[in-house]
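Starting off, we have a lone chain in the form predicted alone, written out as structure tokens.
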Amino acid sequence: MPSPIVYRPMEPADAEAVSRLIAESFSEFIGPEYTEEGRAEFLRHVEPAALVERMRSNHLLLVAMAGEELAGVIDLRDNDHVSLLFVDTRHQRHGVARELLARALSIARPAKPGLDRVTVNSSRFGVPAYERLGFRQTGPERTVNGIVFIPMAHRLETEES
């Protein structure tokens, strides 16, 4: 029987494992469509020190743990933008991303009254997963600093609904 998933805030001690999970997933599924510049830019963004720095600023980072194993991570910037959402391949399609998003929003909504939508700049690979989470494309594909992305948004139900 697999370990139950425990969701909690990321701690500085998690930064190495979180960075490794993101970099491995990125390299396998997303990196090949980026330029060399884009790959380097993204990997700088997920270095352990950069993750810890964001944790201490305007980012909410939550991890999903299956026992001692990191199953996934979400980084929500300013309570309304999914900066990172990665799930280890062994845990994909088991609701980990959905639960990470739900838990992040349960923290973000009280912190940002009136929050009615969340955005993400998705990779091409991530679009179907984000669509399953309720996101819809809001603009054309773009490339900035070699990073290819599709802007998407998820309209949130109002608290009264």
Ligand SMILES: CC(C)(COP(=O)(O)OP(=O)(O)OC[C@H]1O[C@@H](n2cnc3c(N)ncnc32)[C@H](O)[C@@H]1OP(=O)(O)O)[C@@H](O)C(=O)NCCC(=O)NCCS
Contents of the next structure:
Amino acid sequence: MPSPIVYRPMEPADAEAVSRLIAESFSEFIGPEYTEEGRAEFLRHVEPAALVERMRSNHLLLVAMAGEELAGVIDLRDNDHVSLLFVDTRHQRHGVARELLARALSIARPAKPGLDRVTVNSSRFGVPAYERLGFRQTGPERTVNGIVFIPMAHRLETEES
Ligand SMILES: CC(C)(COP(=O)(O)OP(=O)(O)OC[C@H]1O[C@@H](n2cnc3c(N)ncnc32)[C@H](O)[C@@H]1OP(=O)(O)O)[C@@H](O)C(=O)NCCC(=O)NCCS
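Structure of the form predicted in complex with the ligand, please, following the form predicted alone?
Below is the entire complex, every chain and molecule, led by the chain shown above.
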């Protein structure tokens, strides 16, 4: 029977596994959209040391664990921007990304009163999933340093609205 998924904050000891999951998923689903320069830039951005540095700054990183195995990760910057959202292929389409986002937002909302909008720069591959998660495209696709992205935003209900 598959292990139930447990969600918790990322710890420095997770960095190697998180980096590996992201790099593998990126190479399969997103890398082909990028130039060589973009691929190298992205992979530098998710090296273990870079992830640990972000954990200690303005980024909230949560992981989804299936037993001892890493199933997914979310990185929310400044409580309002999804920097990374990756789910291992074997665990995709089971609600792991939805739950990671919900849990990150439940931490972000009290930390940022009045939070009414979360943004993401999605890969082309990610757009349909982000749409299902409530995001809408806010501008044209862009390419910066070989990285291709579609800006999207998700309006949140505020307590006043
Ligand atoms: C995008 C990604 C994070 C989704 O993770 P996931 O755990 O499979 O997503 P969930 O199961 O929580 O699904 C959330 C919603 O998106 C939909 N969805 C998920 N993947 C989808 C896909 N490839 N195409 C269309 N819809 C998709 C689901 O059906 C679900 O909608 P529903 O609840 O209304 O049925 C995962 O496919 C992934 O890691 N992809 C590679 C990396 C990537 O592109 N990340 C985002 C780039 S910034």
